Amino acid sequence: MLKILTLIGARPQFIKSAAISRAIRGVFSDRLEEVIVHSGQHYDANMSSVFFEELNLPSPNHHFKLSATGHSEQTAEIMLQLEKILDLENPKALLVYGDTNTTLAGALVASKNNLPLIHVEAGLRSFNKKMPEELNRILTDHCSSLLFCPSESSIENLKKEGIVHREGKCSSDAPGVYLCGDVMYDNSLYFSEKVKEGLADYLVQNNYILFTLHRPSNTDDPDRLKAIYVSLIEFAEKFEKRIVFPIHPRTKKAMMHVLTEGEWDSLRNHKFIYVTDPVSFHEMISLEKNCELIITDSGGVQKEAYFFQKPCLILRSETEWVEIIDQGVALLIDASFDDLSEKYQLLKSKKLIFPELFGDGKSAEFICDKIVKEIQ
């Protein structure tokens, strides 16, 4: 049995890890042993424990309780606690997902301890180093021994940085680089067959827009956040379109700080905008499957929009998922009503095609097979 230690700590990582854990418990139960470590990066019950239950994830073997809140402090605290777990468990490799503080902490600890690092969702680039996630991605990829890329563009990004597949025993100097497809696509297919299709009474299939907002570049700039609020109100009133807005805890806090009491009340009580608490993964899948269009700044939601063949407006100046932009089914938008309105109408006027860009829904099994073969 090959023991691997899986480090997760944020909502997208819980979801991604569900596919790998499912494959380990099923097809690879006689070859792989998984030890799950929860870094504690997301501590809100709606953002953490409920996902373990809903995704049928095994309870973490180890769960950190973090006291730090800043990026550097949080990363350092995870590193200190993780090193103790490595001594205790003595795994053969460390598996990390995506681009969070948890990901970077795992990458650095594995590198310092000469432990093979496996990075799922490698090679993504937004080419904006002001984003904390971008630096996390780059550093993690350069520490990794096995890199699993969801798309052709992520393979090309790694090549430009000198990270190419090399035969033989994998290491950070001679990595194994594989195009595997997207584990999120695995999950979307798997869970979309299991979620209940029932929607709230006020929602009509294909007659509402799903809106999500959480990135610091949008929430931590008061002027930009106010502009987004104004744009959303004007858009809802012009098109008289129901907008469902599951609000992230940090976004809610920022809005309550930036908006006047009257503005906050007008958003919460608007006749076309439904502001709700964070929804579960199953509820989110249902909202995505049944909406007309998605407006988001989330990398994961962008992809899920594509999986469910929904047009998407991305509230950012760049995206790491360039494939969906190139395909013409998603557009970048600024925090202005004019841009939002124009590009919404543009997407609505086009005949959109969604070819298979992110694998066949069996990425997790491919990844597990390569881990078994590559890790000595």
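Numbering follows the first chain given and starts at 1. Given the structure is predicted, the values throughout are model-derived calculations rather than measurements. Take the two forms, find the largest set of C-alpha atoms that superpose within 1.5 Å, and that set is the rigid core. First, how it differs from the form predicted together with a further copy of the same chain.
With the core held fixed between the two forms, Ser298 has its Cα displaced by at least 2 Å. Taking 2 Å as the criterion, Leu267 counts as shifted between the two forms: its C-alpha moves by at least this amount when the rigid core is aligned. The Cα shift for His62 between the two forms, taken after rigid core superposition, is smaller than 2 angstroms.
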Given for the second form:
Protein chains: 2
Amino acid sequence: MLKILTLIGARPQFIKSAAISRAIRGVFSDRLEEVIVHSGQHYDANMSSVFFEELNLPSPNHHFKLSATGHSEQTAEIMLQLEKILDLENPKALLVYGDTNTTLAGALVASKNNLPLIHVEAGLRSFNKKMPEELNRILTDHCSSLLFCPSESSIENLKKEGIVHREGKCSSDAPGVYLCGDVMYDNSLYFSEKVKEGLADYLVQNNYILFTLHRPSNTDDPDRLKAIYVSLIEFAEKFEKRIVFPIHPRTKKAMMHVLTEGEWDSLRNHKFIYVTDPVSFHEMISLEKNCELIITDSGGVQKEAYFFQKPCLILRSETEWVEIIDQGVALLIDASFDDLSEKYQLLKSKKLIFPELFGDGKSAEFICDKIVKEIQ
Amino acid sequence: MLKILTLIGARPQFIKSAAISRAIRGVFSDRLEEVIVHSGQHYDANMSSVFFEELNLPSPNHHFKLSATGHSEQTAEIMLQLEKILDLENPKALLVYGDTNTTLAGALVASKNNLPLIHVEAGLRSFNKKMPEELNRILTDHCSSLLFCPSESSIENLKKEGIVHREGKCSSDAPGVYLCGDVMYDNSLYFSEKVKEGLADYLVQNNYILFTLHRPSNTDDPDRLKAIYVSLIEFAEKFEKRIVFPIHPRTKKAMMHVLTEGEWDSLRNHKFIYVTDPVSFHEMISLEKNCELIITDSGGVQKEAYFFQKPCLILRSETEWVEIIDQGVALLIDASFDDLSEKYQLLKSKKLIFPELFGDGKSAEFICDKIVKEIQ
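Please give the other form, namely the form predicted together with a further copy of the same chain, since only the form predicted on its own has been shown so far.
Next comes the full complex, this chain leading.
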């Protein structure tokens, strides 16, 4: 029985870990034992007990309390607390996800203790080190013994930094680097099977558009936010298309600040646009699975659009998921009605195909299998 | 006036920083201001006030007290304390040296604060991540905006990890990578001019061998330590050669444990071997400058042998300073009399040349010049 310690601390990490925890507690229950540590990095209402129940997430075995808010203090505090847990639990490897301060703190503590580090979502790069996530990714990958990459491009990114797969038992000097697909695809398939509840009555399957907006580059620039609002209304009216808009709290606040009261009311009461409070994880899956098309600025939702074979318009000037753009099923758009409607029509007019870019929905089992085989 | 913060915490870092501090307080006193922070990582008798005086080292402006002993706790503690000093001093860049936990802690805090990081001794690699220094080096280099490499091979190492020089003002995404030579060469030239005191009377210039030993791979293996002892005695007697042996406290302890009382006495009272307590920085420079040849397992002393154009026998199976081996003026040796005497005779029989592998002795000025030009 191989005991591994999973360190997670942000909402997306909990969601990703759900896929691997299912595999560990299912097919691998006779070979793997998992201790879950919640770093306490994020604590918000979206991570209530409902969230854990929806995801079938086991409760964390350890939960840190952090006092710091700055990036380096936060990282250092997680390191100090994690060190104590390693002494207590004595795992054979540490598993981390993505690119947060939690990820980096785990990477550093594992390295300093000569404990094999497993990194899920390895090799992603934005090539902008001003973003704290970029250095977290790079440093974590260089500390890792097992690197699980969601895409070919992430394998290539690692190669350019001298991190290449070596055969045999993994170590930080001779790491195992694997293309494993995306554990989020595992989740989407799994939960879309489970989620059977119907849509709201007024939503006709495949005949509404799902719209999400939360990125500061969109919400914190008043001119841009106003332009997005105008484009959305014009678009809905021109195409007479229902738009479901689960509104992020930050976006709601920004809109109420930027729009006039009349504008805000006309959005909320629009006959084609349904503005709703944030939806649950299950409801979101259902909305994605049944829509006609998605307009979003979220990295996660872009990918989920692909998982459910939906065309996607991305309200950003760049994306880390270049594969879906290259595949021609998603397009970057400006905050303008003309660009939005032109690219909407372009996507509608094409025959779209969605090859398996993100694995076969069994990434978690693949990852667990490699962990069992490669960790000494 | 550009204010930079220097973070140092181990003896070699203080010695290296002496070269740059001299340049800052000399030629660059109208352009650069330096705040020195002592991380408190190492605190030993070798870093007494005599040490600071010998090196003309300014006293640190800030001095941390650390409670931790483990690697990751130590790193985290330095991070937490450094964060506060950055708020207080508000420098324009952070300067770190080498590959200790102090170096890494500085790198992480600088990155998390979007503060340009300057790394002196960048690009060194042992390709063994089990050594904590290796990851400290790699992670620090990936965080850096200005990387100062002592040798061509270190530039090449960085290139293999995707870190290449870009023209223009430096940033962590577009770093400045420079071959700058070795600040220790600056120091050796500077101090060898200053150090005028004569050698002990019985030492005839160019007619004694300097011997040092401190590396755990030599001192902590009783069989190997015994073999080194036997070889040394046989060697001294065969060649009737004076050997000066400033003994490291760890080596002394290990020898007193491994050798019989008679053996230890015969070493201490040997007519050719002069065993002495550790010598001061100035005395060491003097011993290196005036000897015939050096036998050592120290990385620093190997290089200093080269600076003073002395042949060197290296009591290790590998070295990070491959350049001096390639140049044919140093040889790796086993812990055996045969290998020692054979390679000694080999080096003595050859005409040795010592091209400028480590710069021109003005590395510190070069580094300061680039800092002034590239830091925004």
